[in-house]
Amino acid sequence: MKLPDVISSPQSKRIKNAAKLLKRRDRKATGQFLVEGPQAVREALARKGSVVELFITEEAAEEHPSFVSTAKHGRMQCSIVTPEVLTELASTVNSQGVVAVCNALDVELTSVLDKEAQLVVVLAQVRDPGNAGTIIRLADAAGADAVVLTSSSVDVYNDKVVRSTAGSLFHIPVVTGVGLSEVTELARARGLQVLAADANDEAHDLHHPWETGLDLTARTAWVFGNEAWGMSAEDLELCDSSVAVPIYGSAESLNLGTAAGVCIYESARNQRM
């Protein structure tokens, strides 16, 4: 197959304008944003329509050959780079060779909030990215229909996020922006339950829930709060009830990773039952 020809030079308009993606306010004002890694960026090519370009450098197209045949037959924008070159738009010291420019992803609240959804995970001003990359991963694994970012919560299309999620960003419908109260209500409306992670002094045990009367097996809309104090008073308010995963040993608490893993999965193989 003949490689497309190679873009040798930093100063190249089109590595200069792909390379403002790394910053936020151009991945806003452009509607796109970068992948990096040959898992991520395979997932983006399997996915019709989000992958606007690709640069690749002459050893990965060799070792990834189909990368650059389904941009050609896709009649996308593809570009053999160099090593340094692609240093330029790559955020990791070892990108392994290739990053896509991508369409962004998210959806309106709406068409995933309908009275299909059984499983929907919310993140209320979450601010890390590897946090939110792997509560997005995760939510993948789980089978969950949506993963939804309040306004206040980590940009998703920040380098670390769209890393951690190991290319679930583009199995799983994403919305982004909106205010949580604006989602508890949605997802009460289309008959969900809504729960928050919490280990305040109502929580439910996550692990007794017959003992309180907690449902597992229905329809839910998780919510997960801020990694170092959790969810306020008022963002409690909004959901009808917490829930707290139970420490057996001396740990002083669970990363919110970990936490949203036990309580997703607990959900989904609930309702699988």
Contents of the next structure:
Number of protein chains: 2
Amino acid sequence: MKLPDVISSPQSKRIKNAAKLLKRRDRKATGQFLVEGPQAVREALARKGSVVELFITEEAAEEHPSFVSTAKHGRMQCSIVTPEVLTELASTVNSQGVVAVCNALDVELTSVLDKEAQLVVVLAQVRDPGNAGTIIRLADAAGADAVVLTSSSVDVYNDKVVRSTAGSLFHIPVVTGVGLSEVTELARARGLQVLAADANDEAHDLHHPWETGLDLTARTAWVFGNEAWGMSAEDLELCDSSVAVPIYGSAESLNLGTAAGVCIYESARNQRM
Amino acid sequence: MKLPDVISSPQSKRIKNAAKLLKRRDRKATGQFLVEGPQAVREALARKGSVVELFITEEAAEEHPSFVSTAKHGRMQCSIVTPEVLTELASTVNSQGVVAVCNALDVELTSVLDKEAQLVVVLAQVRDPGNAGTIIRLADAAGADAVVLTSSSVDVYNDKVVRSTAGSLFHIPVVTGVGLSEVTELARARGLQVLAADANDEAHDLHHPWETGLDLTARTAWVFGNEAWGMSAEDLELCDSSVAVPIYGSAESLNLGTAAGVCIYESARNQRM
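Alongside the form predicted alone that was just displayed, please also present the structure of the form predicted together with a further copy of the same chain.
The next block holds the full complex; its first chain is the one shown before.
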């Protein structure tokens, strides 16, 4: 297969345009974002309509010939670039020779919060990219129907978020830019209970739900708050109940990703019993 | 209370000696390590015999007067340092004016793997400091009896590990520098089953243990492998069974910290039922 021409100048207009997507403002304006590295690019290419343009070094194109052929068959733009040019598009040293420009994937809240939704994960003011990405990945693993990031959360197309999802961003529907009250109201209207992960005085014990009248087999929207200050009183008010992961030892708390994993998997287990 | 004299020179011998502990080699040679920031220092001071020396800025000493008084009552060395001097000892910008020199905390394997041990967490070749610290924190939260890091794992006194434990390093007994076979043999001799967290063909489903003859209520040593390549075939051989966190969606896997959280909490729940 004939390879496309090689872009060797970082001043190339296509490179300059793509590099702008490293900034949130430009991602927002264009509705596009960058994906780095073979694993993530493979997942992006597998999701139809996602990849717009592919930049790949000659070496990476030889190592992953399917990337170039998939791009060509899908009528995506595909450019061979020098390693130096690729660094203009990569936020890490882990791009391993390939970066894709993708269309934003987020969907409407009403399309995921429907009568079928069993398990939905809501991030309220989660700011750390690694946490957000980890939770998207685990929501995908636990078979959740969608992840919702409220408007004050981290940008889901931030390169660190994308990387931490390990491809799950292309598997599970994601909703962004909505207020928490909008989410909790629609969830309730669609028959889901809204549980806040929060260790306050009135919180149910995740491991002893029945004793306190909590039904973890029910359809559920889980809400997780900020990594530093947790859920605000105002946000807690919007939820039906709060639930705490029990602390059996001396730790003060769990980190957000771990706590979310225990909660979401406990719902997934109960819902399948 | 009269404050100690102020060290204002980064060339001070005590500062130079303490700064050496930023290197693994010197930590190993001295059996000491550094702890940064008010939260971690508070936990270190609460564990008797742990803190050897305290370096604190005047501002931090005013904000946390108990640090200086605890150090004095405990006959620890305590020095007021200028913010510039403190940066020589701090690996991050988050020291918030206080760094403590602590004695290594690790204990003998035989002292934790005894007839009473219910739940022990073993890290086999875990290399990422953040993962190791997160798992120590969650083992503490789940009420585990100890954490064991095999000899090829990350140094538990690495500053990133210490920080990620969020104080739990001072709560839960930690064993380092032992071979995995030594751990699994002693665990078995003490009556614990040895479970490897690994998604291979013969793995039990964590959510359906009984169907495949797995008893999660039994006393257990959980073994977690490397973040990138998982458990080696050789290490798997040393365990009694392998157990996989079920993947209900499309993610290929969970990250190590999240998977460990789900496994450890599932044991803690079953053991308390």
